[in-house]
Structure formats: C-alpha cells, structure tokens
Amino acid sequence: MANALRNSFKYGCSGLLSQLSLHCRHGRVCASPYAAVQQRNNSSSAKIKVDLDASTGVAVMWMQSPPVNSLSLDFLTEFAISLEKLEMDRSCRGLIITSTLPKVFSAGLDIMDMYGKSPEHCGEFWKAVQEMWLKLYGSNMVTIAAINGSSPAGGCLMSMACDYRIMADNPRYSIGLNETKLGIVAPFWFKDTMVNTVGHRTTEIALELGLLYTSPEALKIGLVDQLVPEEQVLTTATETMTKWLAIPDHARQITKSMMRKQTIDKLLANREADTHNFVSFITKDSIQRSLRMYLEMLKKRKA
C-alpha cells in the first residue's frame, strides 16, 4: 500500500517469540559449511548488496534498485532471501541497511505492482510485503537503519522494523507513512509499528493526515533515534552497533522478542485476511483509476 510514492516525497507530494522459528542458532537447521563459508562472502544480486564482515560480525546491506529503491516483487524477494541467508550464518550479528541512491533510502511500495495487475499477482506482492516486515521486525540480528535519504510509506514501514534508526540531517529529507494521501489505507501492521515506535496520538495525527516529517521533525516525535550529516550516517551506524553487540545475544534477542511478540503474532494470526483485505481494496475500480491518475501525474512530471 503505498509507494505511493515513487516520489511523493520529493517529485509530488514474531509470553517470548520463539527463538526455534528464527534463527539456526536457536534450533533451525542450519545449512551445510560449505554453504555458511559462501554466506560469509561478499554477496550481490540485481537489487540488493550485501558486505559481511566475518571479523566484526557485521553485515551491511545495500539497497540498490534505481531510480528510488521501490519495494517491487523482485525486490521484496531478494530482500528476504538475503536476510535469510544472515539469518542462518553464526557469523553475522547485526545487520545494517541503506542506501547506494542519492537523496533517498526507499521510496515505499512499488505502484506498479498494483496497478493493473490479477488479484494473484496484487496477493503473491502483498505476501512478500508481509514477508519482509515479519523477517526484519522478528529478526535476532540487531538491525540499524542507515537512512540516507527521503523513505516515505514502505520505507519508513522498513526503517521501523528495524531496532534503531539514524538519519541523515538534510531538512529536504523525509519519513513517514504517507498512504492517506493517496486515498490508502495503511492495514493495522503498519499502525502497529509506528504506535510502537512513536506512540498512539502521534500516530493516530501522522494517519489521518499522511503526513511526512523532516529529518528533525522526525527526531523530534522520536520516528528516528539520531540524526549526523549525511556523510556520517554509514560511520555512525558502524560505531553504534559496537554498542549493541556489546550486550549478550540471548538477553538482547529474548528481550526483543518479548517486547515484539505481540504485534508479530497479530499479523501471524490474521495474515491471509490482511492478504485478502489487501487484494480486495487495491483492484476496485475506484482505487485502480486513483492509481492511473498518479501514474499520469507522474509522467507530466517527468516530462
């Protein structure tokens, strides 16, 4: 729900989450070694790169789909088979995200894979959304944001999902969940998380009004934990997961778990209706149309 925005921002407007279910150091069966000794190389694929540092036990993974990083199928899919690779490697610890674009981190959910598409396909993009969010908000690794540039609606859904958030501080550069603006509806998940970042009536406010917040604005409101020039936020990132990994991995993984299960277990439990919600909503004619006028819109714009 939501890209909305290929531009919006700047061309327009998991008692404790079991620990058997996330990673093969808590009871998955891991993979081969040879297979964990390719995991620790250098990896890449068309939209996402991914440096692991055996050394230090960081990952650092590259978001790389131009021209805004959207949140496409084929993105959404090799986002969680690269997470789920680190997932799986007793080497990597914590996982930093960013950006190789200019100017911005992800632009959200790809209008194009529900515009004029089959109920299969809308259903098949909308379950790897879920996906997504239930792999990086359930991840053990500790997850830091490196938002160097705008992330309206889905990105700010991903940079939320993460454990900490450092932003660039450029006034031209925003987060937030945008979707009413554009005659959508952000499903419960995304208004979950962003009450458990923020709290209710900020949310409740940013909702309703699909409002974007300036890097300070969203300081501010604590929508990001830190802001650095924008040349120090890849760095910063870097130094602040020394911190985190400094606590031991099972009193930080259990406590997370704890402090997340529940908002994991709602869209566990009511995911195929979400899924079914999405489908509905997102081919009715009426949303269809809203979905060509912004493309057109867009188009004028590029012109």
Contents of the next structure:
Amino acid sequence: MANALRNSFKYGCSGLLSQLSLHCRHGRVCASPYAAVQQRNNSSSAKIKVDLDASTGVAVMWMQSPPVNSLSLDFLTEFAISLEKLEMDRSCRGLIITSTLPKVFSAGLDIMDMYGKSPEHCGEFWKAVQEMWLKLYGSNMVTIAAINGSSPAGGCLMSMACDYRIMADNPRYSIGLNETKLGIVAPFWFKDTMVNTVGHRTTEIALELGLLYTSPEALKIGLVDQLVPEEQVLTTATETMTKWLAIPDHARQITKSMMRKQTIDKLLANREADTHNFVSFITKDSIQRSLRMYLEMLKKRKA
Amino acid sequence: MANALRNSFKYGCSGLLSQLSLHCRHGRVCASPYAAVQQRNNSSSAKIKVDLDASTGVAVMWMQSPPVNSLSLDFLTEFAISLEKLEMDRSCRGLIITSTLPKVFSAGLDIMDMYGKSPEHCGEFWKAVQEMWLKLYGSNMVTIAAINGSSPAGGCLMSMACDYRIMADNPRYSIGLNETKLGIVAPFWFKDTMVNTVGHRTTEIALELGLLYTSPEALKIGLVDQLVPEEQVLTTATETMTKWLAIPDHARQITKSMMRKQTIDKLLANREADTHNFVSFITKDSIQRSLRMYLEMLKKRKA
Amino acid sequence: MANALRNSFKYGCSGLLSQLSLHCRHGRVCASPYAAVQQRNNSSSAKIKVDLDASTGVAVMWMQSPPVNSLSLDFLTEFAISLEKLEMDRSCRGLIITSTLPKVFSAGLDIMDMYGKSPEHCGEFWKAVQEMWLKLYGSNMVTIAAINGSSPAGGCLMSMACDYRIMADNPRYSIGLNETKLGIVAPFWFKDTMVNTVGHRTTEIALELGLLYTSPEALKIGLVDQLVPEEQVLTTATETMTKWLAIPDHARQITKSMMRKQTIDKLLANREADTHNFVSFITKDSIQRSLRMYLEMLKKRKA
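The form predicted together with another copy of the chain, contrasted with the form predicted on its own above:
Then the entire complex follows, led off by the chain already shown.
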C-alpha cells in the first residue's frame, strides 16, 4: 500500500487528503458513547449543530468538527442521535446537511478509529457507520446535501444517501468513493448506493480506480444533481426543499421506500457479516502497517 | 392532499389536468364489461379504432375517447380485447398506438373509476390496468407509441410499455408518472417499467417529485426515443416500424422476452396483493375526500 | 432468416460481414483441441501471440487469425490457455488485447463451428465461448481492449468483458451485439454484460434491433470508454494501463469481483442449460438452412 499511497498523490488525489483526519482527538472514557453525547445539549454539542425552523419544518444540520468533519465514532454517534430526534419530531419534514468548515463537507471515515484499535472498537465504529447510512438512506424526511466543500469516501456516501445533492461549483472541490486508492475496499452497500445513483458501469470504473470527481465532473456523471456558486449552496438547498415539501409526505415516503427498501434490506440481512468482514480486514497487520505509513506521510506533509 | 393539489398547480403541473377525466360518462349496466364491448364491431367502437394494413402487417390503434382518452374500465377492456385480437392475428406483426384527440395522447387512469366506487369495482378496474400493461409490455408484436400530445400517469405507463416512443416536438406536451403530486403512489411495476426505461436515479427523483417532463426534457432523460414535428409523428412511426420489422420476428421476440420477462413475472407473482393494496388505499376516507376536492376544483376551473 | 439476411444488408450491416468467417479452415483431427494447442509454443502459435513485458508486468495479446479473428473453437481454446497462463503468472498484472489484422478486432463467433456440425461439436464450441467470457470477465488482471477495428457480436462480448475499452476513432469501424439481425439470439449472459455496460434500455433496443454502432456512436452510449486515432490505440492502452496499475491490486480485485460476481455466478449456475439451449437452437433444420444460405451469399459477395 506504500506504493498505492505514493500513487494516490501522483495521480491527482485531492489536496484535502493532506488534512485527512489529522486533527487532535481528546481521549474520553465513558461507558457508552451514546451516554456521553446525550448529556450535552444537542444544539451546542461539539461536532454537530442542528437548527430547526418551526415555521417551515426544515432543519439544517451543521457539521462543525474541525478540521475536516471526519466521521469518527463520536461524530457518527452524535449524528445518529440528532437524526433520530428530528425523525421523531413530527414538526420536522425536511433536513439539509452542510458544513461550517472551509473547503470541506466531510473527509469521510476517521482513520484514527481504525488504526491501533481493538477489534471491539473497530466493530463498534463500523456499526456506527452502518447506522448513519441506514438512518439517512431510509429517512422519512426530505434530505438534501448542501455540499459546500470536498466530500471523499464516507462524505460521498453520506451525500449519496440524501434525496438531492447540491454542490459548490468549484473544480477544486471533489467527491467520490476513493477507498481503493488507499488500499481499502468500499463495502457492498457503498457500492449499491452508488449504482443506484450513477448506474453500474460508472460505479465499476469509479470504484476500481478510486476516482474523485471535481464538481463539474460529478454533475456530468450524475453523482450530484446541481452546481451553484458556493455562497448560494445553502439558499438553493432551502429553495429546493420548498419544492420537495410541496409533495404530500405520505405519497413521497411510500415512493422513497419503494425505491430504496431492497438496498437497505440487503445490509440489514447481512449486517453482522459485513461488520465481521470490516474488522478482520482492517485489523490485518499489512493494513495496519499501511495506515501507519499513511499517517506518518500526512504528518510530514503537514509539517 | 388539498395542499398537494394546490401545489400541483403552483409547481407547474400540466394545464391538461384541468380536463383530466372530466368527461361525461353514460352509466351502463351489464353483466360483464367484456360482454358489452364484444357486441360492438371493434373497428367502430366508441373508444378505440383499429386499422390493420394487411399489406404491411402493421395495425394502427387510434385512441378516440374524448376529451382526454382517460383509461376507464370500459376503455381498458376495449384496449385489452383489441390487443389480444391483433396478437392472435398472424398477419399482424406491428402495432402503432396514437390518439385522434388534439393535444393529448392519454391523460391516464380515469378518476371516475376510483371515486365513490365499491371495492369490487375498484378491484375490477385495477385488474384491467394490470392487464393493459401485462399484454402491452409482453406483446410479441413490435409496439410503437406515436405520442401526439400529453401523456401523464397511466398514459406514460402505456407509452413506456411499447418498444419505441416517438413524441411530438412541442414543449407544451408533457409526459411522466406524476401520481405522487396527486397524493397517490405509482405501484412497483410502474416503477420497474420506468427504471428499465430511464434508470434508477432518474426514476427515483421523477417518482418522488411526481415530475412531468416536456417533450425536450423527456428526450434528454430517455423517457422518449425521438422527437419529430407533430404532423410527422405517425409517418415517422410507420417508417420506424419498417426498420423493426426487418428483424426476424422469432429472434426479436425471444430477445424482448429476455429483457422484460423478469419484470412481468414480478407482477404476475404479486398480482392479487397488488390489487388488494390498490383497493384498500383508494377506498380510504382520506383519499376519497381528496379525490372529491380534486374533482370539484377541476369543475370550477372548467366553468 | 433469408429475409433477415437480405435485410441485414439493406439496413446498414457492416461491410465486414462480407468477410465474416470466410477464411479457410484446415481440418485437423485430434483427441482434444487443448492437447493440439498445448503442443505449440504459445508465443508463436498461429492464432494468438502474447508479449509479456517483465519490467511493467503488462502482457499484450495479439489476435492474429486471418482474415477476421473469428472466434473458432481452436481460437477460443488458445485464448483460454493463454489467459490462464498469464493469470497464474504473478509477474503479470495487466493484459491488453488487440488485433494484428487490418480493420478488424474480431468478427465474433465462427459460423463454421455451428454449421453442419454434430451436437457434440456445437456443445464443445459453446462451452469454449462461455469459458472465454468467464475467464476474461472475472480476470484478476487489469484488462484493456485496444479495439483497432470492427468488433461485432462475439468480438463485442470480448471487449465488454474487459475493464476498459479504447477504440480507433474511425466511423467505418463498428461494434455491437448484432445477433438478432442474423436471426439468432444473444444469450442471457451476453445481455447481462451489456446491461452492466450501457444500462437496461440501451441494451434492450440494441439487442432487439441487433444494432452495430460506429465508434463515435459507441462512445456516446458508453459501449466504449475512449476514442483515439487508430495509430494511438495501443499506446493509449499502455498509458491507461499504468494508471490502473497504480491502484493496489488487492483492493482493485476485491472491488472488481464485487461488481461482477453476481453476473458470473448466474452463468455458472446455469451453464449446462445454457449449452443445451444453444445446441438445440443452432442444430434446428431452419437455422442450419439459414446458415447455409448466409454462407452461400457471403461466397457470392466475395467472388
């Protein structure tokens, strides 16, 4: 994988990778990550801020976990709790997800939750990744990704799980499932979600090459639905939401379920095996060595 | 759904909706709708006229049920009988479906067969809708839709069930499965047919928003195959038919079946449940109330 | 099928068909075609030449069986052996397939292996066609088709089974699954491969009409990935290979398998039935008569 990592830089991997998951993590011991998060006020928690406009029924979820909104176990736990609260709040019909950070929507899964961790930790982490996708892809709310920065790997998955994707029209921002380029493999439900979004052949070539697409390229292949100037991403999301909310909820929800249920059921039926696969892959010596080299390289680049 | 209906006008629903199914229906009592229809000469029946050119083996089916070729139980029964006759006529190899009415191909399912009717009637009606699709999507003939007007909902389904779609190049004509906008839901086999035609993602967004596409938009997403000036729709269909009939019937039929059989078998295996779902949905008080409000609104607009 | 054949010329079938499989075949008796081939040096065998560059790990497979690289039983047997050798050679990571012949990549299945042959021979032949596809579509190597000429029917299948397709930018070269036009039917796994490449609707119309696409048309529908001037096809393939080999083999192979395994497993589960179907179809009197007329017509055109 050392070769792979060198090549990932050589072949145009986003400069964003230099920041990927290199933020400080304050160790915290708690019986359950859920417990720890639940003690905070959701709206003022460290990683995610939620604003619900009661007059429109639209919530905005701000991802605000510097430097790159990595999807750590803590982040994902907060995300799941926030989403579930909104899902059960009958006054909330629509959700816009966006980032408060410059240049990045989300850099994807947090490598620090995969490197040097016990199999138990890796398993917990993976279940949280599954949970994020299951809740978001199957949400009864209208979900719009307001992608105001780069969105590789898990950030791309999160975007694809929404109903609609609006991205900043900036060719320096990229999006895609680039796992292969890092020597790891997107699991079947990442793949299924992408096939549902851009079709079989585009997914095949994207996943085999671990391609990151600039925003214009992403629009062209249908990975995002619309490009607007960066300062208009959120306002366009809000306007688009109005159009979606004009559709009767009940009919739209049944229709959405009809389109997505089969894909969701496939993970539900294989969730244990999928977790087991991830844990046994990521805890391999060779993969751990590669992750260490990758982290060291990122540190050097940062220095 | 009152909101939904207001919004459907607000958000650009076709003006055609103002006419939708607002035609007079002469009550008629008969033991079986089939019996009643069979007594008429097929070629001179009220709702459908069939011209078979023995020299070319091509039949043209003219839909001529004013004002908007609504797919009523009577219409669908005539349609199924006409189609079956042609299917069994070995001299007939190709079928072109078109409309004699101005501005409309077919406005889709007849609301009058869903409003204020007994569960038994609704069930009979739904079986006739299924039968139309099963016979057309699985036809051994080459089937071409000559779409010389708007074609929402069931009209779109009928078009998609053909082998090829030629539409009048007129941006005032629209086509799409817009059920959601009316607060109802396109069943899984409408969805499957659309996925087979335009792919998963386009179907998802089209069905969730109940989108109607202008003819240029429909061409762009692949919902129709070709646009020509309105006066050339039928001649182009005839020319296209010649090209299709140049292919050996046997090889083409096996190939068509290979492409469509799985989708057809899925409805055949779930036909009873699908009928049951429709009946219990459409006879709900809330849905019936919405249909009444919708009809009253249409009457006002017409007046 | 006589009609079909006349029509296939009338409706723009490639001029290449005039050469299709009209090459001399020297009868050869041997206990097993494998045995006969294995006695030759692979690199100097009559039909296929393989050059493996040890420094890059890339092999080029030259198809050199005049006049049109027909996929005969002998050719396919050599192909399978060559491919398996490379697959087991750990120094070989990538494979480029191209043709040494002017104007043609491969003209597809050899009619001489289907005409006037015993059911046993036809069955052996079909298993070799299956084997070619199974090995190529499931190869662990990066496979690139350098399509420097026309590639109808089986030649198109072979191209689609690769990871990437680069075609000469020459509108006189065509590619497609045109079986229907000849009165025969592409089997389900040809269809599945095409659906995976260009989607359901494009496949439906392509297979029902037996369409051959010029290289610009093929690019437009995604049947090939890239067009370059003819003299750059191989160099572009080599450059593209470098990009693919930058991806860690392990991650790419698992990803490729995830994309293709289901399609491969479907043939593996139905291999006997598929062979039986082919044999009983091709040995029918009517089909044999058609093949004879077709061959006679080709001979006349050649004379």
